[in-house]
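First, one chain by itself in structure tokens, the form predicted alone.
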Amino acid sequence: MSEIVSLFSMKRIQLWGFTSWFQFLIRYRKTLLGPAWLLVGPIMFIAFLGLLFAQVGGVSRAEFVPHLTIGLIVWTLISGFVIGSTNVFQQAKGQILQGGIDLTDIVMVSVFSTIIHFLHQIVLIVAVFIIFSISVTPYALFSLVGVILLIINGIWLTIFFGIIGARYRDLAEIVQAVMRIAFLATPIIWMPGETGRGGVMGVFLVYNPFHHFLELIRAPLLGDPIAPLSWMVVLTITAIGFILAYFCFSRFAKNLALWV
């Protein structure tokens, strides 16, 4: 218990936050728009697909655009954890070889960096809600639970995929290919609905874990109920994931200096 308390002490949390924020500022310091570039791509994507796919799917823009916006922004958080985790230790090769930083600090700085990017894009969700006059009820607070659970899963993903990715460099390419397919297979740019809008629905979504993580966040914001199955899938993945990450870290962490 004392080790857990020391791991998440205020001093270390401040270290993770400051380091990730500093890296974030360095990345955009010589750009004209700075961090605003994080909004340019999603705005163009939402504006174009919001007009096109709403017509193709036969739904109103007021229904489709919020669905698309929340799905896209949450997907950036999901993909940030998954894709970023595969080379997190490789990028910190110098620090690992010097032995001047704890491996958990590397993991948490990566997690915090992904969260910072996500927070900058939340403004798009707020803007869409204002434009389409979508009312937010207290039930929407359940989406915070979904975000917290997603971040918690981002921690074990970064540990597990980070170690595997350090040993097998092909993992990064495999994960990127899988995530491209997963984006299309997840109801982000299409709506399953009760009438089959989007062409994919039913049992297919049951086996898509990204759908369940997404629904825990999007459903409360849009006033839709969360399926009990989504809670079961997310909590099960969270428990199993931390068990895998724990054994993987305990067994292979000492080999990272040789693998990177």
The other form holds:
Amino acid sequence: MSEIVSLFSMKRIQLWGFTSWFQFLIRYRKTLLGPAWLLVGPIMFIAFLGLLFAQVGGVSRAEFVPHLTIGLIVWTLISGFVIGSTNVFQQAKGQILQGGIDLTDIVMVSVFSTIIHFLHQIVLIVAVFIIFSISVTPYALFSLVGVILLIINGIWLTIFFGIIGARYRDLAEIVQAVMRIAFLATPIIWMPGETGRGGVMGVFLVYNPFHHFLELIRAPLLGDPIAPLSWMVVLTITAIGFILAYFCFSRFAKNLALWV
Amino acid sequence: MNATISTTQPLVHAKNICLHVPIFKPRDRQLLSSPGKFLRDLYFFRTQREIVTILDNISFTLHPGERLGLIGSNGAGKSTLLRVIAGIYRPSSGNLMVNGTAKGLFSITMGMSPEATGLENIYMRGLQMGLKLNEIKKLVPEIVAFSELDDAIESPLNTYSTGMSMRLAFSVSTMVEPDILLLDEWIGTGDARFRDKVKARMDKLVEDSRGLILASHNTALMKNLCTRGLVLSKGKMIFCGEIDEALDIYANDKLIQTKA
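Let me have the form predicted together with its partner chain next, following on from the form predicted alone.
In what comes next, the whole complex appears, and the chain from above leads the way.
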């Protein structure tokens, strides 16, 4: 128990927060727009698809654009965790071989960086809600639970994929290939209820874990109910994930300095 | 923290430690034989993963006040042994007990971010070394003064000359005094005047530490500084005892090797 308490001591949260925020700012230092670049890409994507796909899919723009925006921003968070995790320890090679830094610190700095990106992009969701004057009920606060669950899953994922990715460099390639398909298989640029694309893909949605994570966050914001199955899937994945990460860490963490 | 450390217990106690390291080796290829084979071998390189023993059955004890010199030719495992004691690599087998903080000055410029300013790098490294933000804030004036960087401390590291970044790295790395000091080669850096400061700082570090482990090829320095010597050859421990005897054994051993 004291181990877990010391894991979240003030000093370490300071380390994670400052390091990740700092790396984030450094990254954009030489650009003109700075962190605003985090918004430009999604805005172009949403504007283009919002104009085009709303007509193709036969749903109204006021319905499709919020769906697309939340989906895209949450997907960026998910794929940030998944793709970022595969080479998290290789990236920190210098620090690992310097000594003094804990492996859990490296994991948490990576998780914090992804969260910082996400926090910036939330602005877009707010903007879209204002533009389409969507009314928000207190029920929308439930999506915070979804966000927290997703972040918690980001922690075990970074530990687990980080370790396997350090041992087998192939993981990064596999994950990128899979995530590209997963993006299309998840209802982000299409809606499950649609005829056509949505109708074809919708059947397989229950097998898509990303869909369930996304639903926990998106459904409350749009005032839709969350399917009990989504809760079950997400909580099961969280539990299994942490068990996997725990065994992987206790078994292989000692080899990591040799693998990076 | 120091109060809990008993004065009679050994600082470092290593018993039969081994370290096996995986390396990736290309299988037999003839890159130079012909251009066709060259390309073929580059594409189908078929790397082989091999486990190599870098440290083989090392045992020694470092008592408070002792200074141990690691003696051996290049690739004997001196630096690796230091990293094992620092906790970066964990021994594959055997027991290692370290009583107190063991920190080393290994390739001190590693892990600094070139895009960040000198000042920002001080903060980053400080956090990494386990200091709190306000503790670092108190140390900053001293570090800046010691490194003699003046206004350059506000410019990015990639504008620094080699000497300047070495000065900064040294000032930062030595801001925390460890119980057990691990040195991979004695550090002497900068122009003549700065070298005097470095020497004074190094002497103080050695003076204040409760124990020292130094890996070096400098025989005169070893004789001067160390009380005991450990001779390594290809990862195996040949001798551990008085420094003069250890240096003799190494010198004779080298003589035998060159004659053979």
